[in-house]
Amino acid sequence: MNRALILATVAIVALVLVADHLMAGTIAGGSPASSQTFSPTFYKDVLPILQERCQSCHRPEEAAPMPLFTYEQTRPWAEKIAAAVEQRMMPPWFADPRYGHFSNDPSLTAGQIATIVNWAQAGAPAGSANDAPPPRKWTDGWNIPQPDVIVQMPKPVAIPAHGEVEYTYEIVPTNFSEDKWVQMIEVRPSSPAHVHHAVVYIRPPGSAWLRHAPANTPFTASMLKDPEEQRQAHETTSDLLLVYAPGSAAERFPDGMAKFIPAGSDLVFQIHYTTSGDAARDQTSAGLVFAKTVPARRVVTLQLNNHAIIIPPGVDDFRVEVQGTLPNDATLLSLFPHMHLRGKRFEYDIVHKDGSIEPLLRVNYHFHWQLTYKLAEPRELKAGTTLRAIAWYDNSKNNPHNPDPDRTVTWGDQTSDEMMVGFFDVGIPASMDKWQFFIRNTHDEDHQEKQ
C-alpha cells in the first residue's frame, strides 16, 4: 500500500470534513482573506508557497496523501486547500503563538493565506508556466541530504491484523571503527501507519542493557529468559538518537552541535506497533549525516516525565505536572511533548527562584501530529534552573479519540493507556557524557543562589 496514503488517513479525513463545512460558510460568506482584489495564479503566486511550506510532506512517499508539485495535481484540491489554510489546519502547527519563537514553524503568513484563498475563489487559474519558479530539489527518499550511513533493521517485523502488540526491539551493531558525530538524523518506518512511535537508542560498548538479547532480529521483553532483563527492557540510561512519532520530522542540529555515537556502539530500535485490521510488515531505517568536524557541543536528549498519572473517568481537563532542575549548564535546543489519545494540552516553563513562571511552549496537543518545537534562538540555562512540564488530559465522552471514557487511566505502553513525557534536547560540552552531566556541582549552584 502507498506509504503516503496510509499515514495521512486520519488527517485528510478531518481536513475534508471540516473543509466541506467551511466552503459554504467561511469562504463563501466572505472573510478578511477574501476581501482582497488581486487575482493570483498558480505558477506565479501559489506554487512558490507550496514549495516553501507544503512540498516537504506533499510529495511522493511522504506523509501527505497527495503531491502538490504540478498544477494538474493541485487544481482538484484547490477549495479544500483554501479552507484548510484559512482555518490554519495546514501546515500543521499547534504552538500558541503568544509563547516562544520556533525556527521550524511552518505557519503561513496572512498574505500567503490570502493568496491561496483568492486563487481558489477565482477558479484556481493556472496562469503562465513561464512564471513558475525552478523546481525545488528534494533528496529521493529522505528529508535530509543523502545519508552517509543508513542503518536498517536487518529483519522485518510481522505486525498482526488485530490486537495489541508488545514493544518490539531490534539491536543493530553499527560496526563503527571510530567515534561518529551525527548532525542530521531521520527515522523512516516502512509501514508508518502501524508505528505508534519509535525510539532509537545509542547503546555504547560495555553497556549491560539488553546484553543477553539477540542482535539483528526482532524480539520483545517477554521473550527474554531473565525476569530482571525483562523488567529492565524499558529502563535505560543510554542516550536517544531520535524519537519518531506521527508527524515527526527529520532532525538537523545547528552547526557546532551533534549527537555522539562511540565506536563499536549498537543502535537499539524500540518500536511500538499498532494494528489496523490488516496484517503488515515493517523494516524501519535510520539515516545519519555526519558532522564534518568535531563539534563544540554534544546534544543529549533529556525528559521530564510523570509515571504516577491516574486520570479519573469522565474528566475533561485533568492536570499532571512534573519539574526538575538542571545539574549543569546547558543550551536548550528543542521541546517534544508526548502523550496518547487523551492528550489535550502540554506546556513547558522555567520556574524562576522568585516563583515567577516563564512560559517556553504552549501546545494544543494533537496525537496524530506530534511535532518537535525548535527554539529560534537556543536558550542558555544555568545549573540549578528549574524546568516544569504540565499536561492536560480529556478523558470525557466529548473527546472523539477517547477509547473508553468510563475507565480510570494510568501510565502504560499501549495507545489506550496514557503517557506524560516532555522530551527536550540540550547542548553540553562535547567532552562531557550524559553521566557526567548529571553529576551536580553544588559549588556552582550555591554561587547561582547568591547572584
Ligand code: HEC
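Positions refer to the first chain, counted from 1. Between two forms, the rigid core is defined as the largest C-alpha subset superposing within 1.5 Å. These figures come from a predicted structure and were not determined experimentally. Compared with the form predicted in complex with the ligand:
- Put the two forms on the same core and the Cα of Ser276 is off by 2 Å or more between the two forms.
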Contents of the next structure:
Amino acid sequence: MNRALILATVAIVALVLVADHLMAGTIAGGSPASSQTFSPTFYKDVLPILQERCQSCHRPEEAAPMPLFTYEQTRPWAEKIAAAVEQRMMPPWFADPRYGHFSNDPSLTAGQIATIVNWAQAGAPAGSANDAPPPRKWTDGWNIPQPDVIVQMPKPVAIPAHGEVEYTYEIVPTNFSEDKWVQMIEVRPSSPAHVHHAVVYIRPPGSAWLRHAPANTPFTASMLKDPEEQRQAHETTSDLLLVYAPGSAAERFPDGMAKFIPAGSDLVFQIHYTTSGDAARDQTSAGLVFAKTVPARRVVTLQLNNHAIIIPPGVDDFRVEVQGTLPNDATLLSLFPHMHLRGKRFEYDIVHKDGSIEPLLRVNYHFHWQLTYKLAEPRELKAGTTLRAIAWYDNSKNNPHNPDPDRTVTWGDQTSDEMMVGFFDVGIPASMDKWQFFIRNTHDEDHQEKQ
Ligand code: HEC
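Rather than the form predicted alone that you just supplied, could I have the structure of the form predicted in complex with the ligand?
Complete assembly follows, chain above in first position.
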C-alpha cells in the first residue's frame, strides 16, 4: 500500500471516530453517553445489521466464505468482522464518498460501525434471543423475483485446475418469437469461484458477429477456423445484456426503462474463467424478468475505452485518459469501471464547455470487486456532453497483485494484460437502437467513443 492510500484510510477512520461519538449518543437515547454505556448484543443490535448489509453475500451459495445468520456462525468471526467494518472493507464499496450518490451504496453508517466494534470489544455477547428480528427471507438461487425466462448455457464448460483460460463463449438461441423488454436481469454462474467476469451479449438476428461459430456449445476464439472471425470475437457492436463480476448485483432498471431483446436474438455468453487449483465445471444462467408494459426508454450499455495503453515497468501511478462526446441526448444511469490486476484508481467526469470538471465517480479500484455504481438520481445529459474517464495503474513491485513489475503492459484479455474500460448505462428513446444513437446530427469534433 502506498503512502497516499494509507493517508486516505487514516483520514476516513478519523472521520468515523468523530461521527461515532455523536451516533453513540443518539443511540443511547440522547444522553451524552460514552461507548461504555452502550453495550450492544448480537440479537438486538448486530443481527439486524447483518441481515440488512451482509447476508446478501454471507449466505450459502453466495460469494462470501461464511454464512452470518446465527450467533454460533458469527461469534468466531467477531473480531474480524469488527476490523473489516471499521476499515470499511466490508461491505465492499470503493467509491470516494465525496463524489456522487449511488442508490446501491451499501456502506454502513458510523453508528452501525460503532455498534459492531463495541459489541466485538465487549466480548461479542449474545444477549437475549427474544430480541432477535424475524429472520430475513432469501430466495434460493435468485436475488430477483422468479425470472420469466432462464437462459442457461446448455453445455457446461470444463475449467482446468491450473493455468490461464482463454475467454470462453457459448451462444444460446433465445427462440423468442416476439420482441422482449427486460426489466431485471441476474447472471449466475454455477461455479462462481471460477468466474472472473462474464459478459452476456444480445446478438440480434441480422448480426454477422460470430455467425459461423457453433451454438449451444462452448468455444474459444482460437478454436474458430476463420482468422477474421477469431479477431472479431473480441469486437462487437451488439448491446450488452449484463456484465457480471464478483460482488456485482442483479440489475433492476428504473420503471419505464428496460433492455431490448429483439425476437430471434441469441444470447452470447463470454466468460473469463480463472483457475484455482481444482478442476471445475460451470454452467452460467441468465434470469430475465420482463417489463409489464413497453417502456419509454431503452437502456444501452456504452463504453469509454482506451486501447492504446502502454504501461512502463515499475511505474506506480500511470495515468490513462479517454474522452468522448455523446452523439444524442441520454439519461445516465450507472457506471462500471473495468481494469485488471494493475488497476489502481478510476474516475468518470463531465467536462463542461467552460473547461470545468464535474466528478461523477471516483473509485479506489479493487480487482476482486468490480461493482456497478448506480446514480441515485439518473442524470439527463444533452447531445454534445463530453464525458471523460481516467484510469491509474500501479505497475510497481509494491502492488501485491502485480504479476510482473518488470513488464511493459498493453491491452489484452488476460489479467496479466491490462484494460481500460469505463462502461456506462444510458436510457435513450425506446425506438432508437444502439446504431441510431451514434448517428450525430451536428458535425462533432473527436469521436472516440466506442460502442
Ligand atoms: C457483496 C458481497 C459481500 C457483502 C455484502 C459482504 N461481504 Fe464480507 N465477504 C465477502 C467475500 C466474497 C469475502 C471473502 C473474500 C474477501 O475477504 O474479500 C468476504 C469476507 C468477509 C470477512 C473475512 C475477512 C477476513 O479477514 O478473512 C469478514 C469478517 C466479512 N466478510 C464480514 C462482512 C460483514 C460484517 C458484512 C456486512 C456488514 C459483509 N461482510 C458484507 C462478500 C461480502
